[in-house]
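In the form predicted alone, a lone chain appears below as structure tokens.
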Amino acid sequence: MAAGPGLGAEELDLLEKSLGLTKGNKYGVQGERKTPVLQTNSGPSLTGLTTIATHLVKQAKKEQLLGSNAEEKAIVRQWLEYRVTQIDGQSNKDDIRIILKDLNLYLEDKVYVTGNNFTLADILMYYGLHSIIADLTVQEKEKYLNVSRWFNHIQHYPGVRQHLSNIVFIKNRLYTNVH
């Protein structure tokens, strides 16, 4: 149930495609945690998933994905940090359960991670949670209904899922407790 091992470079390739950038960036990894590194043609290399992802968004001239005002920009940064510090590398079922429970509560009144606007935080949270959500049972998906709703919405957002498997969510219960 671990969040993808060293998925950083693969995620950045997916992000490039979803942003409409022509592939041309070279990604590597460094260290035991396999931190992504982008070697740029015009200067020093960039290190770290969120740093590189932010750079790609700016390169694609889609700054709205970083937030439309100061508060939303801060929330995007907050969730990018959460993704890297809390979700990446998680394999402990109890920790994953806590993450899903907290995220489920947070998403209760939100369409997207930042509220009403689709942002880079949604994309990278989706990529980071994909393997975790894929491992959930139908009952667990129902338990984390807000996460499931959000995740299903993001996986159908144009260009985001690409070659990642489509996660199936049952929308209506086959059995009820009512007799």
Given for the second form:
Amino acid sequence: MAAGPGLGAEELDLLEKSLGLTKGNKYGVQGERKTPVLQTNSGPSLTGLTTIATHLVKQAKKEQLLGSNAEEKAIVRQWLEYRVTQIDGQSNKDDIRIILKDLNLYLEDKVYVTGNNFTLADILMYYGLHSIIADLTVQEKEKYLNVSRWFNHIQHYPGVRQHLSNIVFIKNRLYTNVH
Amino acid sequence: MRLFVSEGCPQGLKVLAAAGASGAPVRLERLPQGGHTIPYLTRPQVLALHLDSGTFLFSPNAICQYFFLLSGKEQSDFANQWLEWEAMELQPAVSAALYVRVVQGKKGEEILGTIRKFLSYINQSLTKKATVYLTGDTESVADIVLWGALFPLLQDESCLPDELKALKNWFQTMNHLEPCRKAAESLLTPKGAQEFKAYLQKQPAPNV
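Take the protein just shown as the form predicted alone and give its structure as the form predicted in complex with the partner chain.
Complete assembly follows, chain above in first position.
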């Protein structure tokens, strides 16, 4: 199955709940890509998934999720951009394999996307990868071991997964010759 | 910190200009084409910032944002919106237009046709806001990023239609800013857009 074109407005509902925002904004969509649009009460509209997501984090007063210093903030922005430009709409099997291989190497020495702190980048990367990871075989989940470890960690992070399906990871390796 | 830019990489412009505009102390190193800089990425990278902590940044926009954050400038929702639009909509269109022009040798309307709606969008926003820059009266990371994306194409002014007055004014203002001028001087030679030819020839042909 091809990776979905992101979750759009539905994803922003998930994000609102995981941030503890109870009021619930209304979202429109724009253009062929169905880019989400938020009409704020106080001013002009905001367009784009990562732009609105960042705005929601500030609204929830959880700025630490955007990174705690310049370097961490830049890393969060980088992976948010990676999520919408590289992962979203990706349906080519070979390209998906490259994404998983690269992420697997990147996450080798990290608990979260930025290193040791849970951020918005973990949440949106998790939502964006959900349909891709759900399609992996047991053997592939072992091959991309660091991605699996990170993914499993985030899906158990309080409030993040919600109604998304729980993906099963086997703790004991079945294919020990796969490295 | 060390900034790696490969010869003729159009995205290098915005990053160099952002370093200049924010006063970030950057050492520029030229990368051979197809060089590998980032250990965890499969595809060759044409641009990377290696921080003193060991972290690599590979997204041109995130690098620009980092420089502005270092100088203590926090980013507004509107700057974020411009950057997301640039990465998702403008950059792919400009890269395709540049390819058509430099590699396939097409001119004028054929190129303009593919990017006119993006240029009109910027023009409209500038007209509506009636400010000198995209997010207000001082230049922000959004101006640098959009200027850097457009410069390789719009430096030949036949690609910039006269009726897009606000865009034209903004573009000329940006061209005269010192960090932008210096970035263009240090990355480009008098060859103009042909500078990017060797780089672009290695890219896949766009679907236009």
